[in-house]
Amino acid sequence: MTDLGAAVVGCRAVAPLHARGFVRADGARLVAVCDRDPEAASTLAGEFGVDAVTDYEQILRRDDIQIVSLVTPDELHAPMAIAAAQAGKHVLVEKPFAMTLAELDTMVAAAESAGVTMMCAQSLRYRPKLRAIRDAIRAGRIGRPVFARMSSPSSPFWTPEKWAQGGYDAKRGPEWLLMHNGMHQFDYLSMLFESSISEVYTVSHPGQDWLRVHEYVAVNMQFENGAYALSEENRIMQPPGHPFHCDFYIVGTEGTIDAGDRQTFSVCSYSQQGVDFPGAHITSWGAEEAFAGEVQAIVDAIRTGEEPDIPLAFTRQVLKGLRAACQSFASGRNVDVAAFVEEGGSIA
């Protein structure tokens, strides 16, 4: 079978983890970088030796591109997957993949509809480290998980300079932080508990003076299997060259497991037969691992025609999720994600 052709559309951020991604898979190459800004697209484009494009309807009317990969910022993912879709081609997205449930059950839709494969791209869940405690968990080794916390503090990663440039007074709402970033965290524990979440409690922290956004967000859920998780995202009080890093505590009915990434990098289990280090010789994040992991995961699912290996009715429920955590941020009380109803809402 011919490798995919593949392009990543918005060449900044993780768009180089991309990118290396599908240089890295099997079964896909790299053809092209797409940008608005020519600079961006250009500089992109020199690491990878491939095409600079700036004009996005170019990358939907090339034979060459079967599949692209939206780096975009997270109001487009919806209208540009949607015409990814509508032109053939397959969908891998960026969290949080779509600002609404609207949004998303319009781009499953159009994927459905044209008959290609979308997907939503969660690194987090191909880390090494992340990866272990998953195969750890489903081979029992501390019974059925009832609790988790899961805490991802970091250096702040927006300045006013950049949000001054990006115009993203007029986009971003206080709770953008847990829309961004909060999907990781959902996503991870609803495969890990197998299981939807049944309900959420959210409280946050405004953070800097000059900065709308709240830096400090923590969810309080409940799974319908009845376990709990607490996740937690902060971008305060952390000094200039703090590193971003993820705590992982989860505990079931026969043990425990205990993961960070600042001194050891180990990820250590207890249990009735004592303490265990089934991750202590895997590295902090390994981010170029899990974007790569991500990218195969589509590719793969293209190339068998099989479901990917994030299904979107799953991605839907996360969003779900994610979204009455954003109601619970708004109104200061619990939120009963089944009956939760989304209010507005459209495509932009």
Ligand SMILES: NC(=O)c1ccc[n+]([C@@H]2O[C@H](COP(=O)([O-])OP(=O)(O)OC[C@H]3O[C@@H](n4cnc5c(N)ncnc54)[C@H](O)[C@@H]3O)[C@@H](O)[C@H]2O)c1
Contents of the next structure:
Amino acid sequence: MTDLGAAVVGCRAVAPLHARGFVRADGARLVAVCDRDPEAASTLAGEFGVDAVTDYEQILRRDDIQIVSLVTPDELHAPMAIAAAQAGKHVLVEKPFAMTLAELDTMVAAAESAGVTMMCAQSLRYRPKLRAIRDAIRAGRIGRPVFARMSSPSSPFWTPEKWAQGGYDAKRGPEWLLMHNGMHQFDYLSMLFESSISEVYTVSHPGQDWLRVHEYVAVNMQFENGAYALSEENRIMQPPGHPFHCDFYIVGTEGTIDAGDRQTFSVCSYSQQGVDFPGAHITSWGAEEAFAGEVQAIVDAIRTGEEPDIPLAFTRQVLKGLRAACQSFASGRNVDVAAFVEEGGSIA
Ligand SMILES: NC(=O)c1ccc[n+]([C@@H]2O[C@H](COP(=O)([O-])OP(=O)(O)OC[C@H]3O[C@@H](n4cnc5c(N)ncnc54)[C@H](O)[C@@H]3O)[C@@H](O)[C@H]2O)c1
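Form predicted on its own already given; the form predicted in complex with this ligand follows:
Everything in the complex follows now, all chains and molecules, and the chain you saw is the first one.
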């Protein structure tokens, strides 16, 4: 099989990491980047020496492109992924995969009927530190994991000026931070516990008086296998510019793993045998490896014809838990995920 031609669509924020992922990947090569903003497209294209395209339809019509990576605003993931599948392209979709379960189901149906591979880009689970934790747990270092607390605090997303710019912000509801970022932790914790979320209870705070989106959200989640987690999204740390970092620990039946960006030993494991450091050598988040990892995962799935590392059925369970957490956010009540019925549709 010749290398898959790839296009990265949406050229801001993490788009360069997607582009680099395709440059590094075995079995794929970056052919073009696309952004409706010509300057964003040409800047990224210039960095990688590939075509700059401003019309997504043009990307979908090209025969030298077999896979697209969607790094566009959350609300565009579903319509753009469906169009890509209908054009016969494989699709890597940034998180949140979709805004609603109804959108996800339409995306999955489009991928299945076109026979293309689609996967959610969950970079967090490919971060070297979090892979080391997963590997340590899989190796039985702390017995069976039963509790986790995961938090990634940083300074506020919005200033009054940025919020007033409108665009998608104007349509975003109070739960948007949870939808936007929550999928990372929901995905990682579901993978770690090897179980689906069964019940959620959400609390939140706006953080800033004038802001509609709540910048602090904490979700208590029960898993079907009895495990329990507290997942926090926190953008209220002051002053502005307070660095992003992760605080994370997992308690198992025979030990505990502590991980954080502010500890000398970034991953510590405590058990009856004493303390050891399964991730001591990993001092950074390893963003480049993380994005390269997710790109390689979908490229491998396409080339082998096997199910991707993150199957769509798994992503559906994760999104169902997240949507249930959004319902709990609005109602202030516990939500039973199995009985969860979605209200409303897409805001795109
Ligand atoms: N995995 C991660 O760690 C991570 C980190 C940041 C962002 N993301 C995700 O990446 C996505 C993009 O986030 P962002 O912060 O870069 O958003 P952004 O709004 O800054 O950039 C999106 C880009 O998409 C372009 N765009 C919009 N509509 C388009 C269209 N129809 N055709 C082509 N281009 C179009 C915009 O011009 C813009 O340049 C989001 O879904 C976000 O959740 C993931």
